[in-house]
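So this first bit is one chain, no partners, the form predicted alone, shown in structure tokens.
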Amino acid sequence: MTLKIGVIGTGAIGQDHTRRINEVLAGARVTALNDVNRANAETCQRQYAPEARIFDDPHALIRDADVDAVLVCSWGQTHEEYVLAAVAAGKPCFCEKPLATTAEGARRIVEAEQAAGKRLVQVGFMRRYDPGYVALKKAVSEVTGAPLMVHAAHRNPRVGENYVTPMAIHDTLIHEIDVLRWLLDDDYTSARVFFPRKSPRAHEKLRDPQVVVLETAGGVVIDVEVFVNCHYGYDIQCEIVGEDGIARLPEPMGIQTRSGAVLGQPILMDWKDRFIDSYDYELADFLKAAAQGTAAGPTAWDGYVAAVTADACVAAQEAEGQAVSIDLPARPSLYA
């Protein structure tokens, strides 16, 4: 049986997922498209899904009998509404991050999924599917011993004028918030933020770089450098210091050259190039589970925890250097 997919939001990521489903992965076809800008949906249909129908109403797409599962790739403010509608319809739903723009919204999705009695939501935290992070998690379980510290960095070459200081948490650090919690199998208890001297490339409304310090229930201390105007490239680093050893995230594959008295290797400039395989793996995982009427991978609970943690980090930005507590309720049994 071929799984029939409806895609809500056909901007860059929605179009790329449509291409991925119809041209790269097996077992599914995109049968329905929606975008607030119909021209985007028409472009996506023309380029990647000529047999798909275009819906002007996303809720009609979700309810349609020719849609078995839903991808929510629209503007973040709409995610909660469409994910809740998919859960109410009993249809598996893949939601790009954020699950919701507030912790309360993410909690409502968790509650709706609990009421449904089974997992229906997968959140698009694709780093869990990156081969480097998968290898790093294996090293933590087999080589380093119990983690003591984590040193990480998330660097972008540049950001636009609309990127402001809190976005360094909600749009950038959010990936570390999820993947480090997954690597350590541990929850956060507090957050602090420190601002070094401001980079001259940062515009007036952005404090950049910044260092976020997270502590976990197990006593691990994590420092993450967020530097979104580093200029030289897109650079993701992670080192875990354990009781018995140290493990580092491998560099992306690149050709090493010797030329002009320089030993060198290129550095990527685009995040899509760095994690392109991860998107294939995460959607393949979703499609496999959705064919069974459920969901896999990062859960709605993971999306909720990320939202609570991000809110605490933003509060810590406003109280520079002071610890802000991260308080989570007990994990529901559905996500055990």
Contents of the next structure:
There are 4 protein chains.
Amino acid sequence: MTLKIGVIGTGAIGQDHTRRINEVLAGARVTALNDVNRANAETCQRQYAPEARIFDDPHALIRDADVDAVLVCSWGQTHEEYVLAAVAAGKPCFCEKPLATTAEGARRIVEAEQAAGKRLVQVGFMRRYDPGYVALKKAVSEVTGAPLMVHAAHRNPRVGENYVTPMAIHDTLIHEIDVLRWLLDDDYTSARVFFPRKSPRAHEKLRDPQVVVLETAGGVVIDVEVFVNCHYGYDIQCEIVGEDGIARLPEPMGIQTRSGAVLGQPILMDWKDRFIDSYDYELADFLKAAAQGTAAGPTAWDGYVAAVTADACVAAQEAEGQAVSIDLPARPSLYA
Amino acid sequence: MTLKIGVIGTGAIGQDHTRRINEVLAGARVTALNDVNRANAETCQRQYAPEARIFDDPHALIRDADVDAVLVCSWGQTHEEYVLAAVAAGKPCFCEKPLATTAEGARRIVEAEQAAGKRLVQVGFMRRYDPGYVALKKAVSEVTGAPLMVHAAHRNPRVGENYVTPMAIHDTLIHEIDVLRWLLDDDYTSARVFFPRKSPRAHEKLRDPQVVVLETAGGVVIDVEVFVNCHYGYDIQCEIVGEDGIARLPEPMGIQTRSGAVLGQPILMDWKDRFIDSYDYELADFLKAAAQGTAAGPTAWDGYVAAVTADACVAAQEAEGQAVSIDLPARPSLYA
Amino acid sequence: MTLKIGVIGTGAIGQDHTRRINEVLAGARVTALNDVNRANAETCQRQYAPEARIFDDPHALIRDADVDAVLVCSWGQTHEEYVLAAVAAGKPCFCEKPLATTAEGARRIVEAEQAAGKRLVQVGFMRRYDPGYVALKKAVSEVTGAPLMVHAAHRNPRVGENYVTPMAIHDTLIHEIDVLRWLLDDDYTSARVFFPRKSPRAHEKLRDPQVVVLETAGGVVIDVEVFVNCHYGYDIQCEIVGEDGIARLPEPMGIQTRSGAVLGQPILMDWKDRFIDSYDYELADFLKAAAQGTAAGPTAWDGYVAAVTADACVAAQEAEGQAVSIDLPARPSLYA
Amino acid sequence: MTLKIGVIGTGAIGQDHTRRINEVLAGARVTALNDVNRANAETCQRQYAPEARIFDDPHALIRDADVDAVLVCSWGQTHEEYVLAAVAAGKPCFCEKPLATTAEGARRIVEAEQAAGKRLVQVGFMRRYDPGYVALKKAVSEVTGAPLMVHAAHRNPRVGENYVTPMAIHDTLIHEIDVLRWLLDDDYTSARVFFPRKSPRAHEKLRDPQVVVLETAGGVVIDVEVFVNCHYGYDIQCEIVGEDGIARLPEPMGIQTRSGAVLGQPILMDWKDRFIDSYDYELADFLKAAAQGTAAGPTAWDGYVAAVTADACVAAQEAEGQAVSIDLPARPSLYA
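Since we've got the form predicted alone here, give me the form predicted in complex with a further copy of the same chain too.
Below is the whole assembly, all chains and molecules, this chain first.
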């Protein structure tokens, strides 16, 4: 039985997921497309999904009998509305990050899903599907002993003029916020931000780099370097220090060469290449769960916690060095 | 349009390809199964292909209108017969290695395919699809300059009692024989084999390790260590030395840990894990070409050249240190 | 001409320096020995310096005409007294760390040396002579661009019962305090300390691990993990993140092996092996300068700044997370 | 007691050893200098040994009462004569490679030393003192199990016009010939040479690269790539494959950097930097033994075996692929 998928939002990521479903992964077909700009949906239809119907109304798409599950890939401001509609329709829903643009919005989705009584939402935190992080989590349970510290870095070669200081949290650190919680199986209790001297490559409205220090309920101290004008490459580092030893995220596969007095291997420059396989794996996981009428992977609760933590980190940017506490309500049993 | 696939031989690899087509890859379904032992086919049907029909006669399967393309995963002795039948039926055919158990058999397939006037056969040399080898080939063209030497190693932790000296060529070196030709875009002209002192772990009928020296038409000298009782892991090494520099096949992804006075990363023990992604990629490539009525990837000619080279290497085992020449007919234009 | 050296304090390090001068390095001889316990001096004489005279009074040793330069290797509490005496005698003096047990004591030495009008004191911060740090400093000036952040770690497998929380600063972090200043050519302005959950291996009076965050006058943010019960090895890490790139302290030389499913190299367990060559290099540098009647390498001022910084870090341990500022007087011109 | 050293031959290496003895190492002084060109000896005296006397007759230098031990650093053709004279005078003698320019010449030294009844000669095979090779030898005894194969490479970025094909053996491979024997504690029984396509960078009278295959009495098969126009760096590789695992010579210490999309570390370009510490260690070992009236390290027998093996390898260059056998007389008991 082939699962029928409706895609809302056919920009870059929506098109890519459509291609993935129709040309790469087994078990599903895209049957419905919607975009705020109909021409986008038509382009996507032409390229990847000639059999799909185009809907002008995303709510009609969600309700349509020929749609078993929904992908929300539209503009962030609209995520909450469409996810809530999918939950209301009882249809599994994969939502690109952010789950909602506010913690309150994410909270409303959590409550709706609880009311539905079963998981229907997967959030697009793809790093949990990266084979490197998966192996790192395994090494934490098998080699390092209980974690005490994490040293991490998120580096981009450069960002555009429109990237301002809080985006270092909402668009960049957000990935570490989710994946480190998952690696540690723990929650954050406070955040601090330190600003080194600003890189001459950073734009006027951006303080870059930043060092974020997070503490967890379990007593782990985490430092994350966020440096989005590092120039040399797109580079994600993560090292877990445990009671018995250390484990480190592997470098992306690259050919080691000896040439011109250098023993080297390439560093990626484009973030899109870094977790490219993870998009396939997260979507395959979604399709598998959706075929059973439910959802797997990162939950609405994870999306909510990420939103609360990100808000605290932005407050910590303004408090410069002072701790901002992170308070979470009790975890609902649906997400135990 | 979904491609309909018939699978001949539902042992381990045949079952795995069936699972791959029905549960992992887009675009195809297994519609027909055959195995010399019908119970095997039923198990495969139950687990991975409940909609498939079981055929007692593999030739009936090949001819069936509900089969667009064929996978030959049966016992090596039968490959030639079924591949020739698929070619005769004008159907794309993926054949696990060996293409045939003799060079003459492989040659007959080459001739049949030439007579068919288009490519219909892909041989299961999956290493060409390994992201490491693909990146290595790119590095050869971009970094090393024209190759002069290759240093390679194929190591297994251990082999069973039934593994005798010539199998080090036919079952083990065969992968290097194919993938090095492809990396270098060159053909072999001679082979030599050197036998170091025998490992105490090698069984009575096996001389292990071996060092094979191959020379190519382009003047490249290749040394390949074949060591199938190396004890410590399954380990594939390949280093290309060119006029300007060197490129080396990457180690498989592994978490670097610091623990117990060792900075280490795991080495695989099981060959099945080493090129696990390549099986997906080779089959996806086959399905894509088969949907166009043709074949891609390693050709029947490649299968033939591998057979001729392997025969020379086995002769070189007996000649111990003396060169055995490798003579090939002109390459047919179909494979230019 | 052979330089005549008097050694005060012939415990482990004093004996080792005596051996170094008499058996390893060119240009000097130990002619005089003193120890609070005369038997120690006799042992040292017997093993490494049969021609040396034993002095019961360290001040007599310092004044003796047959002593051109002095090594102070006695108990820390006595360093200030003997270094001041050597400076008063106008003799070059190598002093093991700490230069003095208080910042005020170190300050008095700085003042005495200024009064002497030339450098006479070298402090035993041997890491500046480690070929790895030397190469790292070169890479900072040639590759990374101006530094913005430093990530460092100082890990010991274990410590004894007598090692209490402030010793993580005075005995352990003290090396990073000196070497990072030297690497960055910068001074500290504030310190913070964060305490993760305590390792179950840490003794009752020790909070371990710790994360120290230092900020510099030049705007560099430094995080240093101090973990003295890390169990797996003695491990020193240092990574400099600059405007253009990153440079990392190399791992100590070790043989890479493939064995038992692990690709590994050894991690040192004993701190004495980590910077073993640096002791030779620092002392050779001292002898060379002393032959000219002066001193080279880490200065009394460096010793003073290290003491001030260490005091601030200990205060920061008590302030847990709050910044403690580090204020230094103007750098005297002798140390410009 | 300071050992008095006479140096014959004050070219680059003779000057460097003079500096080493007078300015770096403990325990000895250069008291006598000789060079076929007296001006060279005067330059050396002025720079490194103002107290040394200059001799016009090297035999007078060897006999002089103020010379305890001799360094032979003159032109290779003269080595045999001066070493024999030192042995006749009963004085320890360090001889730069080659011990003699013919196997017969080396044999005469072996016989003279046997007649003297004790070791007096050390040959300048400095690689045995390299900390990397020393650690590799330790790993062979502790990790790999009994060796079965060796893969090695000796690469130079380029050579001058005067470097002709046999020099790849006598000047380059000679180091592997000695150090691999020492690593394996074994002797060679045959040699073969294979010539890949010639590098376009190789001069007219040089076939480059070459692959040398050596077999040992213990059944080890060794392949050594010799490539003296490899362009990218001076690079020495050595991997020992044993019954239980593998050990690999470490890369020279280098800072790992991330810069311009490359994760890299420098490769040396100049051979003089590669084993720079080993010259200190070999000479310190010589001085220590010479102070006892004898010699340590690589023996005259090692020099003789290297000469015999090198001759066989040059014959193997002409036999192209055919085995040339290596026959040695029984090892004299002095060298057991």
